[in-house]
Structure formats: C-alpha cells, structure tokens
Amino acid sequence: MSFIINGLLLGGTYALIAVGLTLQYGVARIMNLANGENLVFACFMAFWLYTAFAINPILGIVIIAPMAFVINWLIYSYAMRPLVNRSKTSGQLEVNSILATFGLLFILKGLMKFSFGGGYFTYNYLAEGISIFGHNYGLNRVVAFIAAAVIAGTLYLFLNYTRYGTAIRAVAVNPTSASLVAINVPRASAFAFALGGALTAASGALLSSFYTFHADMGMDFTMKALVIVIMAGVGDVRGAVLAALMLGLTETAIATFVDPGLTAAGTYGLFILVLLFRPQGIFGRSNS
C-alpha cells in the first residue's frame, strides 16, 4: 500500500508539468524542451521567495505562475510565432520549434547558473510525518500532490465548462476548422503555449518543497513530460493526468521492490513499449 500512496504523490506532481507539455504541444503545435528549465527557474523562484521573504511555495504560486504566464506569453509571441508563420506544414513547425526550443533550454540553463551556480538548493517546509493508513509520509509532499489537484481539476473545470476552454480544445483538435467558427487560433495558441508554461512553473513550485533541485536538472523533467504526452497520446489533457499517475507508481514500484537505480530504465522501457505496441498513445484513438 505504501508504495502506491507514493507512487500517486508523485504521479500528481508529474501530471502539472505533463499537461503544461501537453497544452504547449497539444494546442500550439510547439514542442517545447525548455519546458524542464520553465520548471526549475520556478523551483528557484520559490526557494527565494520562501529564504527571503518567508512565502510559502503554496501561496508563491500565486506570484510564480502569472509571472510565468507572461514570459511564456513573451517567448510565443516573438520567438515561437515568426516559426509557426513560416512553417508550410506542421512537420516543419515541430522540426523548427524543437531546435529553437533547445536553444532557449541553453539560454534559460545559463541565466540560472549565472544568477544562482550550480550547486544543489533544498529548503525545509513541512518536513514532518503525516500517518496515511499506518504509514508515514511527507507532509509536504502530501500538501504539494492536494495543490496540484486543485489545480488540475480548476483546469478541467475551465477547459469544458468555459466558452474559451471550449475554444482551445477546438484549436487542439483541428485548428483549420476552428478557424472557420470565428475563433482567433494564433491568440488560442499564445494562450495555451503561456498557460503550459504556468502550470509547469506551479508543478516547479511544488515540487521544490520536497525535492533537492539544481540548475541541470531539467532535460531530465522535460523527457518524463514528453513520455508522459506520448503515452496519454498528443493534446489529450485527461490522458496525461491518468499517465503521469501511472508513471509515479512505475517508478516507485521499481525503487521499492527492484532498484531506485532503475527507474529510469523502467520509465523509458514503458515509453518504447507504447510507441512499439500503442503509438496513438495509451489513451488516443486509433486511426484506423
């Protein structure tokens, strides 16, 4: 039981940055590998906030994911844009948005190790026991697993009982046709790509509550996120959710009973298991 309560505290912190991914790739056809280095400036963003000014990562998200909206907002407009202008079909766009994308991942690695070095940073919030079912576990990262949740389930709630929720999932099935009906896809695609962008750097927030971090560590996020997409299958918001979960109990469920040193293997071993025998995704239809 133990190592499933564990598995699923940390699939819920997956699930933000997986879906982030997902709206990013999804919605704005933008394949972003500087999403993990989004993820870490946000770590680094709420250590500070909570060393200097005493803030807890909970309610600095309040102040790191609008602050990563916009810069996420600033980065599709004027570096993401002129690509998806000139890109004649989506192939070339998501050629192009990969190698734009990791350079930006250089740019954004080298401005945090310029600003912070490259040292580990951990801080102490909520570390204590909480009994789940006669086990203990972190509180911290029990209240960081409610937070992303909520959060989750407020973007449910917006993405299928909002008009412009309905609007982006319309962008993220068949932008053309979105088109047509009035909807304004360049700005969708803007808002999606920043939305992404926010709710990674709120999985960021979170998860520097608990976790040891550094400024290399977000290639490392960035592949889980992707397997994570690609498992769930591209745009579809749901499936990385129930993805991310059963990623969390794979790896936990090889660091307790096989060897932590693997779970790595064991989440990559997954990943080509569905590309070889599911490659629409574990949740995506079927084309034929």
The other form holds:
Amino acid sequence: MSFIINGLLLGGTYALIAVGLTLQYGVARIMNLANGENLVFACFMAFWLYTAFAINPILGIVIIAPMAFVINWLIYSYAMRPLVNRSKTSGQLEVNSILATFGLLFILKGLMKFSFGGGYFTYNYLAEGISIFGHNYGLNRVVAFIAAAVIAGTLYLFLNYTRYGTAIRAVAVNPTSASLVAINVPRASAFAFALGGALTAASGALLSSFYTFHADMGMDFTMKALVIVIMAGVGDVRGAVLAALMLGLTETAIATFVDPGLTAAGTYGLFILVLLFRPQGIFGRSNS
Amino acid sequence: MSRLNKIFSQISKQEKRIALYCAIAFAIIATLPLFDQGFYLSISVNIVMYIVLCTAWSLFSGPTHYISLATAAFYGIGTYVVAIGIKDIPYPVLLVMAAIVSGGIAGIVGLATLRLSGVYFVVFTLGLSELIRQIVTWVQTNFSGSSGLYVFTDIREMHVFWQLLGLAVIVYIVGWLINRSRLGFAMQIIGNDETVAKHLGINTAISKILLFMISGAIIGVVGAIMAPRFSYVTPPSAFNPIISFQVVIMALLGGTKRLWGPLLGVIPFTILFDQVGVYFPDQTSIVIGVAFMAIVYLLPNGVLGLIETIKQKFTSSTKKEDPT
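So that was the form predicted on its own. Now I'd like the form predicted together with its partner chain, please.
Entire complex below, previous chain first.
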C-alpha cells in the first residue's frame, strides 16, 4: 500500500500549485498558463540558494515567495490589467489572457533555457529514508508535504477568518457586487494574483527538494494544476486540495501498476471523465 | 445536383473573376519545382503546409473564438495513419482514411468539450496531442518493440508540394462554400452572441462540432501528406506541440476574419521561424513568446485588421473632404 502514501505526498505539492492557480483564475479572472514557469523559476532559485548559500529550500521559501509575490503583482499591474480594462466580455478577457500568458510562458521558458541550459537539475537535501507503516519514504518528500500542509492551512485560515480574506472570497463570487460593498476590486484582484504566484513559487521550492527538474517542464505542471482546478471547481480552495491529492494518488497508481509512461494519459483520462459527467467540478456547484 | 446548380447560378461576375485570378496564381506557383528543388522548394512546402493548417484552423477558431491547440494531434494522427498503412494500403486511400480518423476524433473531442466554456477547450486540446502521443509510444514499445515506423515511398518533395497546393485549393473552396452556407451563417451569429444564436433556434453545439470535424479532417490530411517527408516517423516528431502554437500565432497574426487572412501571417512567419531555427536554434521559444505578446498588445485583429482600419480611415477622410 506504499503507493497510497507516495501519492498523497506527491499530491501535497500539487495542491499548492493548484491553489495558486485557482486564486489567479477564480479571483483575478486570469487564466495564467505561465504558472508552471513560475514554479520552475522557483525550483532554480531554491537550487541556487541551496548550492551557493547553503540555505535549505524550506527556509528559501521565505525569500522566494515574497519575490514571486512582487513579480506577479507587477505582471498583473502592467500586463494583465490593460487586458481586463480592454475586454468587454469575460470571453474576450479569457482569450486575451490565454494568449498573453502563452507569450509569457514562452518568453520565461526561453530565458530560463538561455540562463540555465536544457539539462536536468537536482540537489541532495534530506535525502534519507524515513519509515512510515513499515515502508521507507524519502524524508525530503515528507518534509515538503508537511510544509505544504502548513502553508495551505494558513491560507485557509486567512481566507476564512480575516477581513481581507473574506473580501477576496467576495470578489471570487461576484466582482460587481463586491465593489458595491466597498471592496477595492482591482487591488484585491492584483493581491490574489500575486498571492497565487507566491503559493506556486513556494510549491516549486518544495518540489525542487525531491524532484529532478528542467527548464522545459513548466507546461506539464500547468496542465496538472489546470486539471485539478477544473476537477475541484474554479475558485474552490478546499476542493483543489482534495482534487490534488486524488490526482497524486491516480498518477502514482498508474505509474506503479500500469506504466510510468502513461501518467499524463491518466491525468487526461480523469479530466475527460470530469468534463463529461461533472463539468462544474467534482466539488463545484452548478451555476444555474 | 440541383443544389450545386443553384450555388453556381449565385456566383457573381466579380467572384468568377477572382476565381480565375486565383487559378492562374495557383498554376504559376505550381511550376516552382521546375525551377528549384532545393531550399526554395523546401521552404515553399513549409509555407503551403502552414497556409493549409492555418486556414483550416481559422475555419473553426475564427468565428467561434475557441483557441484550438489540437493541430498537432490531428496532424500526428494523419502521419501515423500513413506510417501504419503504407505497406498494405494504396496511398490515396490512406489520405481519405486520415481525414476520416482525424475528423472522427475531432467529433469525439468536440462532443466532450464544445458544450463547455473556452478555457476547458484550450486546456483539453493542449493535452490531447500529449495524451495520444503517450498512448502511441506505449503501444509501440509494448507491442511492436520499436520506437518508430519507416515510411518508404516514391513520393518526393515536389509531389508533397503539389499535393499540399491541391489541398490548399480544396480548403479555400470548402471555406468559401461554408461562408455562404447555412452553417457559415450560423457560425457568424454564434461568434457574435451565442445566446442570440440559441434563441434563433440554431443548434450551436452541433454547428461547432461539425466545423471542428471539417477543420480536424483537413489537418489530418496535411499530416498524411507530410508523412513521406519524414521517412522515419516517431511519436515526438509526429505529435510535436510546437506546430499547434505556431499555427495559432500565424493565423491570429494574419487575421481570421477573412479566408485569406492567415496568409498574411504565414508567409513572413514561416520565413522568420526558418531563419531563427538556422541562426538562433535555442531562441525559438522567445520568438514564439514575443509573437504571442505582439498579437495581444499590438495587433489584436492581425495584419488584416490593421489593413482594414487603415483602409477605413482613408475612405472616411476622403468622404469628409467630398462635401467641402
């Protein structure tokens, strides 16, 4: 049964990426397809901090996440806001933001390939075993899972029990009504976009501690995050965590019992099933 | 036959003249292999290939605004149909089969996703080529024990060129027929406002699926025509996701409101990508990224839109001068 624990450990990191994306899409209404590049960039930062300054990736989050927050805030203010203002319908905004973030994706990928090369990167942090229920697991995976759980828990408390968190949830439900109750919607959107970016970067830092990464893998993770977000229902943080764990389990099960080369096929299979039978998401409520 | 006669009787004199000019232009282009069989033929094959791909893409994505990234999937399916069948089945039959298989898969994808909002469609089509590529790789390594298939034929580059040119003619005729059919009219209304279209009694889902199948079938045939050029077909070469992105860029940069719009994007960009590939092979990603940015921030309606606004400004300024 070790695949269950392996799947959950993997799902923990997926959960943070997906929560980041669901904040960006659900609140700021921007489908950020460059989110995976954000994650890869954080992987490289964590690698650099660990190898050059011996700062461990968990501590590295303290540096990487605020940096990602600022960068994403700038991306939203200078690249995305003009699109939000220009687009008359949500459909137009969707098309424009998809195209713009594709642009961002390819530029970031190109820059990372240019600066780091196309090779595979990995470093040894806590690469020792820990025994859970009689099976051995990488200690770095367990630590990353615990860190992810702490971050996701803090976010949950923030969104549900603080004033500003409630405001962000209000924007997610309906931006027009939110501005009627004196919520600064443009600022809340920028904040949610930046926070989403910071969460994704944090998960990148955690992922890099146990995962071999390369400049080209951003798109794979964006796809996983998207499948999770759509499975969960857009904007649903709790659902995203559950769906992420499900995806982690599915992938590990396929890799263990069928073929490691078919994990992405499994992801899309799951995606098709959700689209066919519950297009509003497994945990989502239908709009009408 | 009576319907066909009706269509022909509706063709205006001006349209007949345009058709004649186009036929002459195509005939002149078709003589290219007689003059050069090297670089110019090779890049012309690429240009004509992207013209067909982008025009087929715009047939569906232009009016609906659904951004399809499934080009690589249909293209790869077409390539694989030829690669698998070339030893036993005559080549022309394979081209028809490629159209049927790609169109059929487009229909299934459409059924699953086109009822839903745009993002789902983009995400799904993006994943589709990856999904099919993984399955093909898995089947090949587990059941045939090789990582690719050889395609040995007598078909040379100039034959590929002529076939693609012929397909381009077909695509333009199909596009022109769709534009003046009930389906084309329905698509215009759907593109402007889907709710209005539904209230008018248009079955929006079926219309979209039908158009997606036509577009997918054409792209499949392109893949099939290109298969002999590969000579050794592997999943990563047949299902190359970059093709999907390049098609989107070229079509949108050209403009999708007119049938010939994508042409304006394809010619400069095929040459640009070719040059970048030769001199800066590691920077193609940045070029693609900048092109996407240009589409969104500088040319939202493509070169075509730019030409039309300039034309409009010109005519409106001359009109203003008239009364004075």
